[in-house]
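Here you get one chain, nothing else, as structure tokens; it is the form predicted on its own.
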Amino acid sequence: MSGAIDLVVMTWRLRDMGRVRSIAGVLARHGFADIAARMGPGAWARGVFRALLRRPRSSPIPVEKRLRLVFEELGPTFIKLGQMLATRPDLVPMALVDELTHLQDRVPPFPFQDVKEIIESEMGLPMAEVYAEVDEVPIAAASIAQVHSATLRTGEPVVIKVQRPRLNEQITADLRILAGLARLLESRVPETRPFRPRAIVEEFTKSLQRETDFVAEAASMGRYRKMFEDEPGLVVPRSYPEWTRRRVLTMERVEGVKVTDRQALVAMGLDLKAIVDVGMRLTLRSIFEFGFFHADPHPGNFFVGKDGTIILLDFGMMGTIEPRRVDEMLAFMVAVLTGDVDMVVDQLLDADLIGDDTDLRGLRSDLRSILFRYSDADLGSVDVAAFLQEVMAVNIRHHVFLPADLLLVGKSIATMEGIGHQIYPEFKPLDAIRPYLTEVYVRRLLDAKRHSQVVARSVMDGLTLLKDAPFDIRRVLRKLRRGELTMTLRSADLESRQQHTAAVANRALLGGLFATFFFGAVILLDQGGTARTVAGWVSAGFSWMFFLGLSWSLLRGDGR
């Protein structure tokens, strides 16, 4: 460990000492001298932390707020880190998650001369050969980029998103320092280890690299536009690929007012309820129908046009979900919203999110307590954000390993609920969420094409298992002979696990019988002839019976 720390020290000494001193100063001003002192890796750092050690101070301001102020003062990398942490209640305490949602990403604009130089450097052309006119006063300025109105030489009104000068160098240095700080935290501040600082930095690095690549953002805009071609209530500005580079994004200019400017929306004579309903529908569809959703849905990214259409901006942070995860989340959400505790736990088990040390009886009890409290509540009075937060808090307390995509989905839905209440205080989110999720869940459950694909994959998995079985058996026998095989028996909640195993076996059997009779019916009916037709319809009847049995088992959630 000391060797790794020495390497971090050498890296900082050569390249990043100025930035390290700046970070130390900010930490000192906000009362984190104790943490910094414990991180001191050796004599070389005494000069850096001397100010911290001389003036340790306590503060009446809560530690969560002080951390938010530290992130804001340290600039783009740390602001984005805070925004990422705000989506990860599995990694940081919920109180800090709540505070980090208030991070302000407003910074002074940079000079127009820098804008011009960046555009010309990226395009390889004088700015005047691309844009007929560029407004020198930016529309908005944030930690990553600022936006200017412009007109193309061909006459189209556009906006240009230009990355901050020297941003890449600053982010690279900050990420290098963060990686070193994460290693030091884990080695010198043991209480931070459960929060996995190194894993956080690694995940954050990947996310930030995607967000600072405007070519990737333009591709996300195009994908989102294509997804919602049938949605008249949404406008996604189109990008201009020929005038888009890694640090410059040129996109269609669309006029609108900020979605939270309720007074302006009323003055325009718009239907506020309709705007909120469309916004929630778009959020749910992007998640559960397309598996590709806006992972940073704060109010500054939503505008409303004169005709009431929603204008969605900033596609730097996008979430993706694979189809199997969508099925798992749909079943999980339906189980939560219908108050079926057994189905909730079954879904967590099926998704392999529950560890061996989880007390299933305690988990069920805590979930049942929450769902019971909400079961008799008026549908419109339920705070969905608080409800989901409670469910997630229980899961985290019982060491249920919630994946990042599920947490992003929860944040996205909760944020849309908050925006909806700002625009239309009478908004009842569950009135929209519950019927939609139920409809999509049933539709996917009855989708024969999807089930045939699942059956085909299951058959291939079974064949692979049979092919590998002799090798696996020989390997187990060798370990037995060598005395290398150990077995651990856990009696806690054994009956529940046995029920889960039986449930999986029952559903697999019903699924196999359904597939056999279904494909048998298709083949027989296709061949024609009286005998084959009768046999085909009989086979179809059996397949329908087994499908109903499978559906009933899934809906009950108990495997019977």
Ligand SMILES: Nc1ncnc2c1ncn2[C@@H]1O[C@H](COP(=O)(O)OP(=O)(O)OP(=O)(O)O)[C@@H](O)[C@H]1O
The other form holds:
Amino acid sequence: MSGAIDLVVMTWRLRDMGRVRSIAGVLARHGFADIAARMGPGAWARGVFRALLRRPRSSPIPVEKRLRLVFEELGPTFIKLGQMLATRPDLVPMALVDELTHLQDRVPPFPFQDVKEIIESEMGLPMAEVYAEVDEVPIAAASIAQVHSATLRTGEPVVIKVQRPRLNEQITADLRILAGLARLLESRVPETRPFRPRAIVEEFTKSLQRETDFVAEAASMGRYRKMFEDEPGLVVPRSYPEWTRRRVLTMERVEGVKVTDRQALVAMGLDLKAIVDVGMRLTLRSIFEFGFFHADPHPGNFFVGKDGTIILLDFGMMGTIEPRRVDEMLAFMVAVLTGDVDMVVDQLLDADLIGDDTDLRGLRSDLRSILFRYSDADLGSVDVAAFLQEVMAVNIRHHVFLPADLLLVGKSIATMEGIGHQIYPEFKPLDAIRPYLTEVYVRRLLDAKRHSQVVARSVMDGLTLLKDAPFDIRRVLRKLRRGELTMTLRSADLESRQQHTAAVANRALLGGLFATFFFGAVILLDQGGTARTVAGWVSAGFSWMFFLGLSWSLLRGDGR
Amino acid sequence: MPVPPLQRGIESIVAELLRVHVLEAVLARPEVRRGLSPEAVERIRRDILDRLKASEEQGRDHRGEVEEVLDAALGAAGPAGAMIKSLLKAGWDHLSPSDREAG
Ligand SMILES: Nc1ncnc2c1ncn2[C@@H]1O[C@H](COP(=O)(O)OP(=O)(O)OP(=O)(O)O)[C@@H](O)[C@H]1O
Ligand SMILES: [Mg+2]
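Please show me the structure of the same protein in the form predicted together with this ligand, now that we have looked at it in the form predicted on its own.
First the chain shown before, then all remaining chains and molecules of the complex.
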């Protein structure tokens, strides 16, 4: 038992130890030390946590809030982790989701001297040879980067997004620690193996690396610009590839006001309804036509130009969906939006999202009651976000696994809806969403090109199957797949993700791991639940605490 | 990327099936009726019809290639293959009105 831990601890670099120790320290400072007392199954563990226990035992601050503070204090990797957890209401308690959506990503700026050094080391040139002028006071500072206004030598007004100094080293160390944790989970807690913690951490690593690569961000901006060439109502700043490196992104400077600044928009004499309609259309098109969407649709990333154009910023986190999933999602959403319960359930079955233990009749009747209630309401006035949340809650109650990309799509639409309501209170989101989605759905169903591609691809192997299976192949395949459902549900999802580079979806998947194994355990325990009554995943949470605590005690031992 | 002839043939066949057997059924679905206004349905019907007809015509000359592939694959399947093929053929003749229309 301790062999596995030793191994993990040994695979950490010595310099990570300091970080592990500070993580433990942050946890303790926010009152999570008391948990240790209740979770220790052995005297050795109690010894490990003795030091932690000297801290104040209980805190008047709610546990969810303390967790958020822990995330904020632990920095970029964990802030991103928290943001990811916030997208997993099917795995994280709702109260924590709400709290995590308030994660502060505004941090004190770093000194201009660092800005200059980073620019010069990335460009291999003195800063003055690239920019005629750089504003020393940043426009904004977040966990990953800060943004400075500047002017190119050629006179164009630009902004420069510069990555925080030593960000990569810090993230790399955190990710190594997480990888160590994942290894520990797989070897110590067999229940976690179906979730493939190591693969998930690898995926999170990839997605975080993508987000910290501004060359990739510039490419996403370019792709998005091209997608919406035919939309005069949208502006995506042009990037300057010749002045863009991994840690420095130079882009066209755009003028605008925050989309949520209703007063300013009114003062500018703009048609608020038109802005909201365009915003919603763009959101839907990016998802359902292009399968490439802005996965961080924070109101802070939307601006409005003088002429009423929507300005979209921050392409660090993009979601991608493969065409097959678009079909499934469309069918699901059309079914939901038109109140067709049987179709909703069929969609969930087809997508293998319903566990074998699910009571289908109960699920149907719960869904029916929600859909019925909403279909009675005045369609225009339906609050889509609340509605989707209710549908989601039913799914969660009935153990329907919600795919990460569907949740992200839901979040995108809900954010746009929220923005819409804020600046144009009479906004009727369903009036905009329903006809659009239904039309796309019909067009895809009747798209001969698309179907023929699929048919052509499967003609050869499809016919081989046909020769010894002259009956309903689809049904058999579904059964076959469902035979292994319990074990492969999530890993299958992960595999398809790996093939289709859904950076953010992966990140959201990872949320599953930590949400379930770590924070779930912490919250349950903190609320006085006993270890014995909770399932194996809580023990995984224990491991994480043991893990930190043990390493910490080892270090203390070393120090003496 | 050029579209392979086999796929064009398939597209032509698929388009015809969609046009003759699926289009109206989809547009008549309750969820579609509830989601779209009658004018929108009409506009979409016309647009899709145009597309399907174009796909049908463009690939008509390549339908033979689909049959060849079928022959080869089903031939390899022995007696079962022969049976399936005759079923497919009967099914196709039943579904496709193109002879009557074209003739
Ligand atoms: N092209 C631009 N023109 C004018 N202002 C910009 C531009 N790009 C960014 N800004 C300003 O900088 C702020 C932060 O930009 P952005 O959202 O891209 O980075 P971030 O959120 O700070 O970084 P990250 O999301 O990677 O942590 C924006 O809210 C906006 O005020
Ligand atoms: Mg931002």
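In this text, rigid core is short for the largest set of C-alphas that superpose within 1.5 Å between two forms. Treat the numbers as computed from the prediction; the structure is a model and nothing was measured. Positions refer to the first chain, counted from 1.
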Inspect the rigid-core superposition and answer whether the C-alpha of D174 shifts by 2 angstroms or more between these two forms.
yes
